[in-house]
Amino acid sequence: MALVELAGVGKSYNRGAANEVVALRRIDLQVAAGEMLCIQGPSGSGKSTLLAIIACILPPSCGRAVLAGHKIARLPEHFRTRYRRQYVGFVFQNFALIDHLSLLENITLPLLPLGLPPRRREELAEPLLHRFALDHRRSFPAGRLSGGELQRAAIARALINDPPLLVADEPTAHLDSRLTGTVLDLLAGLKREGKTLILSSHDPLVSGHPAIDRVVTVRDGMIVNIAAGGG
């Protein structure tokens, strides 16, 4: 069963204006539940826009987009937000953590709109803190964490709502090869548990990892190749 379905999806910025930019053209893609996908391509190829549409952050300008059986292409923002919270965990390339907040506060931020009391939010964070070896850093301001800790914290925050889909934009961009391997092994563990993962990366260590099922190459806003991954 496909968790993500895109058919003829396009995205333009400043549509109809003299400075219109076409970021995506006629994207057709299906991602099965439990699959781990790597999207690669040069800078400006449309990878980040594609991830943002899949994650319900941006609406497509045209085409059909379905997430977990829900048509998302023409939904108002508040509906996209609801589906994003329910189905998607997003890991930003620059981590998007708030420096002055503690690691624990950052990880539990997505729970605030749910109105959960602080103790319940902490209880939900506990297994993630343990899993990603962050227990000893829970009270540290995010601005004092190392690159590897920031990446693990960003992944933990994306998982706090237990979404079926994890989307990560360049998840190893700021890491050396050793930490890259550690993060990829953590992500592969999520796949074994049944999560669906879509990663964008230009790093051959990502596309070649054994857990990757398919590698999708994007260029000039179009999918130009889909190949079997390292798995």
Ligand SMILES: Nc1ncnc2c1ncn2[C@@H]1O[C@H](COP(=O)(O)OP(=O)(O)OP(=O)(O)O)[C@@H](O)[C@H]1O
The other form holds:
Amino acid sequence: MALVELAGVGKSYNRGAANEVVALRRIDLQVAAGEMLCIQGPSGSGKSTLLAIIACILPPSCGRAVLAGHKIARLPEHFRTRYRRQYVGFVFQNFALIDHLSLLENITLPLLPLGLPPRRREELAEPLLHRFALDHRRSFPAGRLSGGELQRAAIARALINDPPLLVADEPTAHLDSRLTGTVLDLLAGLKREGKTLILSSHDPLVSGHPAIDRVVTVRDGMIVNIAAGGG
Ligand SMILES: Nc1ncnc2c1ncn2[C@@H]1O[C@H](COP(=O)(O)OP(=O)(O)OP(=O)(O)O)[C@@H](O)[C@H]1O
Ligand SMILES: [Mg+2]
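Can you switch from the form predicted alone and show the form predicted in complex with this ligand instead?
Below is the whole assembly, all chains and molecules, this chain first.
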């Protein structure tokens, strides 16, 4: 069964205004549970917009969008947020960590709306700190972490709710080729555990990684090619 289904999805910013931008047009895409997908395309082609719609962050302007069997295209924001929390972990292009909070506080931030006591939040973070080799940095303010640590922290935060779908916008853009390899191997490990992963990237190291199942190329807001990857 498809975890994500988009049919005829379009997105315009500033709709109807003089500065309207058509960011996506007629996107048809299905992503099966357990797949690892890479979305590539030039800057401004619509990758981040597409990921934000899949992740229930933005509503499409038109078309049909289904996430885990729920129609999400025309939902009020309140319900979109609910489905996002339930199904999606999102890694932002610029990390979106809060500099003055500790690494541990950043990673456990998505748990705050659940009202869990601090000790329970820390228990849930423990395996992620370990897995992403961040144990020794748990009390560091995020503003003092290295690029590789920030990237791993952003992924750990996206996983704290144990979502079935991880959406990562340019997860290696700030990393050198060695750290890119490390992060991709961590993501491939998540796929082996059954998570569905949707990444965007300009980097051939990402689209060419052996765990990637399909590479979707976007140009001017349209899918122009879907190719098999090595996964
Ligand atoms: N909030 C916004 N308001 C108006 N226009 C926007 C907004 N966000 C994105 N756009 C425009 O929509 C188009 C697609 O942007 P998007 O960020 O999805 O592209 P991208 O492929 O992720 O680019 P990049 O590789 O630079 O991250 C671009 O023309 C962009 O300028
Ligand atoms: Mg982008």
